[in-house]
Amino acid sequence: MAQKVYVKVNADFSPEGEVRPRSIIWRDGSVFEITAVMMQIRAASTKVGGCGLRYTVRVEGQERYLFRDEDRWFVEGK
């Protein structure tokens, strides 16, 4: 069953208030570089619940969803 996995995120913040995630830091300290941000929309996670900004990102050659729910970041984990 899928669950929310809260993660640390390194991000850039523009003067206009735009947020661009750069890397995801997993619970064990592993760092995963985000090589591309393809899309950013307001959406809910259909697997684990929660709502906020959903970033479609490329990590290690694969597309993943990264969610920003208020001031917390999460991914859909197993």
Given for the second form:
Amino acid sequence: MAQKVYVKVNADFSPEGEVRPRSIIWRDGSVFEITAVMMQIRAASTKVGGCGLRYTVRVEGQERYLFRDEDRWFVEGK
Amino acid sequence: MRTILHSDLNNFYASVECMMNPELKKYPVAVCGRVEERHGIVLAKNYAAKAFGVKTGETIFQAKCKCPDLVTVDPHYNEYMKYSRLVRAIYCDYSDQVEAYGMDENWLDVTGSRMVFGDGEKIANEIRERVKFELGLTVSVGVSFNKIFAKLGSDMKKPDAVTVISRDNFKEKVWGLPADDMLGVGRSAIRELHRYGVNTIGDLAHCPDEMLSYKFGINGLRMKQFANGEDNSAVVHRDFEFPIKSIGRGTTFTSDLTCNSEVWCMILTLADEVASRLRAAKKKAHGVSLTVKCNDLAWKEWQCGTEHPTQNAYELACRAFELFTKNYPWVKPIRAMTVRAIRLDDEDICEQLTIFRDAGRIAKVEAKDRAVDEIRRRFGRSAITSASTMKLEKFPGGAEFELTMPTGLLTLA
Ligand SMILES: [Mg+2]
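Return the structure block for the form predicted in complex with its partner chain; the form predicted on its own was the one displayed.
Below, the chain from earlier opens the complete complex, with every other chain and molecule after it.
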């Protein structure tokens, strides 16, 4: 079963209050650049539980969901 | 005609737990009061547990007899408050008249939004889909032309469903239901109604006025109006705050109390916290109630008035202890107790002084309470306390506060 993985995130906070995640830092320290943010919408994760603002992001050529639940970020890990 | 929605989160506590931890969805799940504090009872359950006959309010032991594989989880009140708030935020996209009824139910008056969002049924379905997609929870929604029928509707089909009760179909849809399914028909009323052969909402709708007003007064006539769809009560504005009806503090002791001196210390401790809350809310109490639960789980409640409106711990405690010594026969040890300040008024309301009251002494007591509050604000709650409540071995940490609103019960962790 998929697991909820809380991650460290680098993000830009605009003066208007918009938040754009720039990179995800994995537990082992490796950095994954976010090359594009395709969509953001409030959504629940049916895979790993919990909900928040869901960013559809492109990482290493693949589309992934990145969730922001209040001040924590998580991804749907394997 | 108005369009009113009543939206009810299904199995709220259990659904939040399953949403946060989807592994649980495979199992029968019950959210239970914490075992180590001996509130070992079922607070909520999912549909799988319901299928085994697990009921809210029964002990974990009883529940496990029916359902040996039952998974029990601790309650997370902060999460429930959070999701309750997030669901309300969705409702507020459709109306500024959103009235909470407990933590998991809300009425919405969407009369003015139909031109923007479509009819009541369409809005209800949109809300239902959004709550499921955005928060991973399900609601059942009743759509009708008044609050009473909207609430009935939300009970008729669940989970994740919409029921419409219109002027044209309410007689077929509603009149066959048991009368006590309807809000406003209480437990004592239904017993009385049964004796007169009034069983369904339809029976109630056809009841002679004389009989109803003779038996129940104005409330009897109101029940009949509700049954006929004549409920004009408004859905309040989302910013409206209901005046607090009572402030209580209760706890289950880590082991049973067996003598009056122990009881006094516990009452004083509970009253102290109630009084702090009263002062923070700028309220004074005209009465006190005490609830006592014995170790066989039977419970009793008594109330009395105070000599004058008060927000002082010692005074509340003295009244509560009087109630106790006057009424409790000490046949059984005591497991749990709640002290409540009732009949609240604003603290600055004018009060009638009597010549027998020492206004100077009261002013001194109030000044002392303010000083205590200030010390606690700066140095923490334990910085100053009554000597008799300093070392209470049977008093558990982290019990719950309750604020009773006129429409329901909200428990704060
Ligand atoms: Mg509910």
